[in-house]
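Next up: a single chain in C-alpha cells, the form predicted on its own.
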Amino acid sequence: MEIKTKEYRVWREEATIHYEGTMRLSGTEAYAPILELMDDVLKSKPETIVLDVTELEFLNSSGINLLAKFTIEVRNRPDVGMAVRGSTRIPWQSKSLPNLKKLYPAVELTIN
C-alpha cells in the first residue's frame, strides 16, 4: 500500500513504513489513511515495526501526535517491537523523535 501526494509519500515494505516529503495535514481525520496503513502493519504482527522517517523533511504537530499514538499502540502489544530511524540533518527529528522513547522505552531509536 502506498499513499502519495505532491507533498509526501508513505509506503510500506514488509514491516518497514517509509515516510518522505512534507506532511502538513490538518488534524486527525486527514492522517486517518496513514494511520490505517500503520495499523495494517501492526495487525500483521511482525517481530519489529520500523518507522523510517529519514526522508521526512517536515511533520506538523498532528503528525507527531500520530507517531506518539501509534507508539502507545505498539507498546500495548508486547509481541511486537518497534524501531524508528531518523536523520540529524532534519532538525525536527532530533527534537521530537526522542519523545517516542519516553512513551515506550523499548523503542530502538536511531538518528544518524
The other form holds:
Amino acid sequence: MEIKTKEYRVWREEATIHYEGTMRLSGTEAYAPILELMDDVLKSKPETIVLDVTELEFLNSSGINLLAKFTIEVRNRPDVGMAVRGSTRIPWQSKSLPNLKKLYPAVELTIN
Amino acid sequence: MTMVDNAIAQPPAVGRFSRRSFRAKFILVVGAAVLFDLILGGGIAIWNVQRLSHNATQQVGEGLTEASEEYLRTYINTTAERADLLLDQVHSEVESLANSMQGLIDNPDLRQGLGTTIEANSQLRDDLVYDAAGNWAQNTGGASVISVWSYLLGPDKKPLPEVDALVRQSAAFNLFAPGLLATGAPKLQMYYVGPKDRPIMRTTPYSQQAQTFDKLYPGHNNMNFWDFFFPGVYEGWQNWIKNPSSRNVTSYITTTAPYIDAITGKLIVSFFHPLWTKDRSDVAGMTAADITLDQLAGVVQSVNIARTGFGFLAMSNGNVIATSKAGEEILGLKSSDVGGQGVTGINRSLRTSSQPAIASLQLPQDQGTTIKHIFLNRDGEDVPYLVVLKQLRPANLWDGKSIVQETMSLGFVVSEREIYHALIAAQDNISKATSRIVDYQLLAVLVSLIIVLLAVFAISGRITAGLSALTDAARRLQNKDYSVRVKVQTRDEIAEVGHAFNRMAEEISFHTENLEKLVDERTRELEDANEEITTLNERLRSENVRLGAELDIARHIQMMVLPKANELNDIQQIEIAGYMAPADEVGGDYYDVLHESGRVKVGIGDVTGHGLESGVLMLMVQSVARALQEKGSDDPKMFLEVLNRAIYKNIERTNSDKHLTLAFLDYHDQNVTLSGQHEDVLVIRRDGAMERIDTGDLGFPVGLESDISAFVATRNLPFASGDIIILHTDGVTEAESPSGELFGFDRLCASAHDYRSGGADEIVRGIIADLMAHIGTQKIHDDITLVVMRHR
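Right, and the form predicted in complex with the partner chain of this protein, after the form predicted on its own?
Everything in the complex follows now, all chains and molecules, and the chain you saw is the first one.
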C-alpha cells in the first residue's frame, strides 16, 4: 500500500510505515488517507508499529497533530507497541517527536 | 441532431436509360459478351471458310492444271499416234507394193511367166510410142503410165532389149498398184522406178507423165533419172547394203521432204521403198507413193484445243510442214519456196519466226512429251501460251543430198488463258462462293446480335424494374414522402431489398412521427437536469461564499484580538512590537500582551489547521488567558494547566480535532519566567550575546490532552535593560525561498543581531524585510508572527 504525490510518499512495509518528502497538507481531511493507512496497520495488530520519518523533510502542524492523535490511539491499545524513528538532521523532528513519547511513554523514540 | 444539407444529400438523378443506369450497364455487359461470342464464332467461321476456299482454289487449280496438262498430253499423244498411223498406213501400202515387186525380182521364173502372160494380154501389154518431140517412149494408156527415157532407147527409138524386158517384167505392177492406190490411205499416185542402169518409171494412175516432166523439169531426159530427181538416194540405199549400221531406222521407207508435185502441183511427200537384187547385193529400183500433205495437215489441223489452240508438225530443222492458217499466223511463220535441182521444196521454218519465243523453241530430243510455257506477242501484249511437243516416230529422210534420220515433231500451241479458262472460272466461282458465305456469316452475326440485344433489352427491363421501383421509392423517401412502399412482385434478391426497404421506410415513418414527442421528452429531461445543475451551482456558489466569509471572519478574529498599539505603549519597562501576516490559507497564529500593574504576560501560539474553527479556538485561548490573568493567577504553570483544561474541554465539546502550541512569558522585575511548549526563544543580551531557549521541556501542545501538568515547567531568564527577546511562530523559520531553502533560526538570529541596536519596531521591520527578501516570489505557506520585546 502506498500513497504517492509529487511532494511526498507514504508506504507500508509490514508494520513499518515510511514517510518521505515534504508534507504540507491543509488539514485533517487532507490527511485522512494517510491516517487510514496507519489505522490499517493498527488494525492488523502488529507487535510494534514503526513510524519511520527519517526521510520526512517537513511536516506541518496538522501533520504533527495527526501523529499525536495516532499515538493516543496506539496508547489505548496496550497489545500494540510503537516505535518512532527520526533524524536530528531535520529540525522539526527533534522539536515535535519527543511530544509523542510524552503522550505515550511506551513509544520507542529513536532520533539519530 | 442536425439536418443534413439537402443539396449535398441529393445524388445526381440517374435516368432510366442514361449511360449510368443499371439497365444500360446490364445491356452493355451482356451485349459485349454476346458480341464477343458472335465475333469469335463468326470470325472462326469466316477464317475457316477463307481457309477452305483457299485450299479449294489451290486444289482445284492444281487439279485443273494437272487435268489440263494430262489432257494435252493425251491429246498430243493421240494425235501423234494418228499421224504415225497415217504414215504407217502409207508405209505399209508402199511396203506391200514393194514386197510384190520384190517377189517378182526374187522369182525370175514367175517374172518371166508373168511377163509372157502380160505380153499376150493386149489389155495389160504396154504399147510404147516414141515421142520425137520429147525423145522418149511412153505408152498411150492403161492402168499405169510407163516412161522410157531417151538414154534407154536404142537407135531404133525402141527401148533397149534389157529395158524392154524390164518394161514387160514390171507390167505386174498393174496387177497390184491400182488396187493399192484405190484402197487404204488416200494416195496421189504410186509408182515404180527401175534400177539405176534402167530407170524406167511406171506410175498409176495413167497421166501425161513424160510430158509434165518435160514441162516442169527440163533437161531431166538427158540425165539419169535417179541422179536428176533424187540424187543420193540410190547411193544411200547401196550404202545400207555395204554398211548396215548406217541405217538407223528399222523401216526401209525413205521419205522426202515436202515438195510441190510436178503433176498435180500440190505439196506432197513421197515415200520410197527400195527394191533389191535377188542376191541382195545391189539396189534394184524402188516402189513409191506420193501423198499430199493435206492428209497429214488434216490430222494436225483437226487438232482443236480450247478456242484458238492449234497443232503443227515440224521437221527437226524447224521447218513446219503442217499447221492451220491461224496457227501459221500465231507462230509468226513466213513461207518461201526453195527452188533448185530436183523437186521443189518449201521452207516455213520456226527458226525464222517473228516471235522470238518460237524462233528459239527447242524441239524435243526424245520420245517424251514436253510442255513449255512461253509468251507470244499478240497485238503488242505478251500473252502466255502453252506449247506441248511430241516427237513422231523416226524415219529415213532424203534431204536432197543423202539419206538421214529424221524425226518430226508434233506441236500443240494453246493460249493459257483459254486452257485455264475453266480453272480461272472455277477459282472465280470459289471466290464468289466464299464472299457469299462470308457475307451470310456477317449478316448472321449482325442479326444474332440484334436479336440478342433486343432480348437483353426486354429482359433487362424486367430485371431492373425492381431496381427502378426501388430507386423511385428511395427518391420519394428522400423528398420526405414516408408513406412510400415498394411493390414486390418477384422472389429474388431485389425482392429481398424491396422488403428491407419497406421495413426501413416503415421505421423511418414511425420515428419521424415520434420524433417530436421524443424531442419534447428529451427537452424536458434536459431542462430538469439544467435546473438541477443550476441549483447545485447555486449551492456551490453559496458554499464558496460561506467558505470565503468564514475565512474572512477567521482573519478578522485573528486581527481583532491582537493587542493595540496604545496598550503596548503603556508598558513602562518594556518596549514591545508585534507583526502578524496571515497566509492565504491561514493556520491560526496567536500572540497577546496582557499588562496589569507592572506585570506583563506575553503569550504566543500556533493553532493547527485553518479556517473559522482555528480562529474561534484562538479566540477561546485569548479569552481564557485574559480571564485567568484577570483572576490574578501568578503561577505560570497553573495558568497553562487550567488554560489547557478549559481549551481541551471546549475542543472535545466542539468535536474539533485541533490543538495548538502555546508559550507564555511572565515579566516582573528584570526577570522573565518562560512556560509552555513553542518555538525556540531568542534572547539577545545588551552586549550582543545571543541565547537560544528550547521550550520543548516547558510544556505540551494545548488541547491534545486533558491534563498536561506532568509536562509543564517554567524557566527563569534575567531580562535587564538593553536585552532583547524575540518570539516567533514557525511561519518565520519555515518560510521558503524560491529554491526551497528554509529561512531557519540561524538567519533569524543573524537578522535580529543586525538590527538589535534599533527599537523594537525597527528590529521587527528589519527582520521582516530580510524574511521577505528571502521568500521573494515563493508562496507564503503559513501565518508569520514575530514579537520583539526590548527592555528599556
